[in-house]
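One chain follows as structure tokens, the form predicted alone.
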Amino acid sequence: MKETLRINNVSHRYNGSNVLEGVSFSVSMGGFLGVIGPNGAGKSTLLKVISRSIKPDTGEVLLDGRPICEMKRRETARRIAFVPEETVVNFSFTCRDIVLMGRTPYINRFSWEGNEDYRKVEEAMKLTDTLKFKARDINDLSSGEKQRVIIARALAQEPDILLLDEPTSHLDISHQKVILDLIRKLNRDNNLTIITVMHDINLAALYCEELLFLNNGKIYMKGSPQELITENNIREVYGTDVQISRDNKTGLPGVIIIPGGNK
């Protein structure tokens, strides 16, 4: 596959401590990382860094060969989407409304949105079944039904990489499966190309083709969920010891937490 995105040698420092350190991997055309490791091991502060929210101290990341920190903001917005761990609105907007938003780099200054914007915000809407929603105010949405409308947002800008971070925390069990599946079908059915971070390593394995495993700023292992969760590999990154077990069908690894002191 062709290769999109290429994170090369990035560091980031917060208050003269290594966030990110000497990080470097690649996202081919249509792939599915997930991010995972500890809390405070730099995943969220990656994606900042990939969608130009933060600039690293030193290295680049690179979309099709360019840097980023080179392009224009309105390109990086129409190639890169980013969907954060909670957003908060604290005016009242319709969910239409709030999905406009998403085709901000397409509106000129001073211009007002057009026919195109609009249908681009209804197939947005639809894609993500919260089209039924437009008219309501984004507020009175319960959390699993706000995170569609804020996924719709993002797929209104008809990015190349869709970003999210923790995308289905906060949520029940029904409104996880919900929108990981829709992830999933956006990643196979309109080959978007998706990097998600994210705590819960069991539904990491069963919906990320490839993952990454960051450790104190740095990548401790990227490649499949069969080979990168071990029992070994957890203890290494987390401290804690489990058991794994294997799906039948799918060969896919499961984490098992054995309750009690560590060994």
Second form
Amino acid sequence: MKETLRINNVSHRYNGSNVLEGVSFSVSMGGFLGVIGPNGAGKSTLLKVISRSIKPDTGEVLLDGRPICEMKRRETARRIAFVPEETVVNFSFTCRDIVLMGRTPYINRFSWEGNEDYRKVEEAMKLTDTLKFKARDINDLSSGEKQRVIIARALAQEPDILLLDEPTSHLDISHQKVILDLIRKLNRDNNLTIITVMHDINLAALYCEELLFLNNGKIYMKGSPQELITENNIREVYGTDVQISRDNKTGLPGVIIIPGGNK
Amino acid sequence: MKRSNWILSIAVLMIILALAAYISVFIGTVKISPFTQWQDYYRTIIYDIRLPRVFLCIIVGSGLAVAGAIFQGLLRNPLADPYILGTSSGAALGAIIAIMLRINMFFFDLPLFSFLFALLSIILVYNIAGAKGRTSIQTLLLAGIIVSSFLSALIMLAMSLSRRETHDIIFWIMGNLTENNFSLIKIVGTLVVSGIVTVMFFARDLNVMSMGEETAGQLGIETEKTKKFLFIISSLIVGAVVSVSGMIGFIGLIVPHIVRMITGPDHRILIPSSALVGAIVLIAADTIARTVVAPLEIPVGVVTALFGAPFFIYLLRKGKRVSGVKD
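I would like to compare: after the form predicted alone, may I see the structure of the form predicted in complex with the partner chain?
Below: every chain and molecule of the assembly, starting with the one above.
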């Protein structure tokens, strides 16, 4: 498969301690990569580096072989979209206004959005099942609905790569499923490359094709959920004894916490 | 508000502004009616005193309101405004320094010094509050209050050092619309109008910037450049306005707030509407200021503060949902 994104030896320090240390990996077109690891492992920082919110101290991110920091932001915004963990909107924009902001990298300063932009917005809202919220104030939606609007905004950017930072951590189980099913559908039907930070290892195992296990700012392992999620690896990285159950058919692992235990 | 109603609302506001200006010109200590025979000196009162004053109101009111709208969008904070964040104090201090040093550059001295000091105070507040990340509203307001009181102390210091110019300095502290130097008004008017027009081309960027800098960058905005540019433009507007009218508070805070309730938060309609409503509100405040205790006149800054401060408290208390104010 064609490689689209390459992270090249990225290191970043924050307040004197290493958050990322010599991280290198690549993502192929159409892949679905989950980033897991304990709190403070550098997962979110890694996404921030890829989305250009942070310029790493050393190393670079290459998009089709070109360093992203040399591109205009408009250019990267057409290729890479970002969905944060939670979105705070201080003004009462309608959902359609919010999704329309995804068209920013396509609209010239001296012109207004055109029919093409409205069509893309409509398409993105249809895909995320948010058309019914079109005229509603974004702040009146539940967090799950809001997250879908933000995903619609990302889709309006027509990106090749969608970055998500713990997109479901604030949601209940039914909304978690809705969002992750949506992301999986976008990955399969629209060939969108997905890189998502996942808090929940079980959900990561169920949805991601490939996992990147970060620990202390370094890559601990990269591989399929089946080979990566083992009792040994979890113990070594999280320092917790767990029991792993495996699905008979798919071999997908599920992590079961052992209450109390004897650490 | 629907996009199709934008032009209509601008037209309505323009009519209200014209009416307000017309009425204001005929209200005052000397009763002049547009319908009866004019005395000779009525002409002088209307054309040389009241009309320039209405123009000044329009320039100052629209400038302050637009600067407030820019601040609120850029800082993602519906309670930001050039007065509360100390930008006006900075501009006033700049003007006072220009006077004390007797700098004379053909009418440009006051606006220029006001602009430089306004810019300086914005940068100061912004850095103290650490507004780059997600700053809480309290932190930002605190930083504004601190910078503002520091600047006020410097203004007081300047006052105590120079006895001769004390009267001129008081002019800046209380807000005043008696400036009748038409050359200065013209320069300031040009600056304010070109500032507002320029900002209009950044209205969509402001929408995106109000989502936060990180998100704006991910959506393709060159955030650093845009932010710097908009801070410079708003300092220019505030500097120009303060150099002719002193520190008039609360217009920049309240006007964009009221307008947002009607037009919604899109800066493409918010900015021009705020300019018009700012002008209308200041004409009203000034008419009150020069008529309630006629023939005496109270500084217009006193009027805006008397109405504005309670409204500010109301906004703070009304809370997080309706006005969208979040901690």
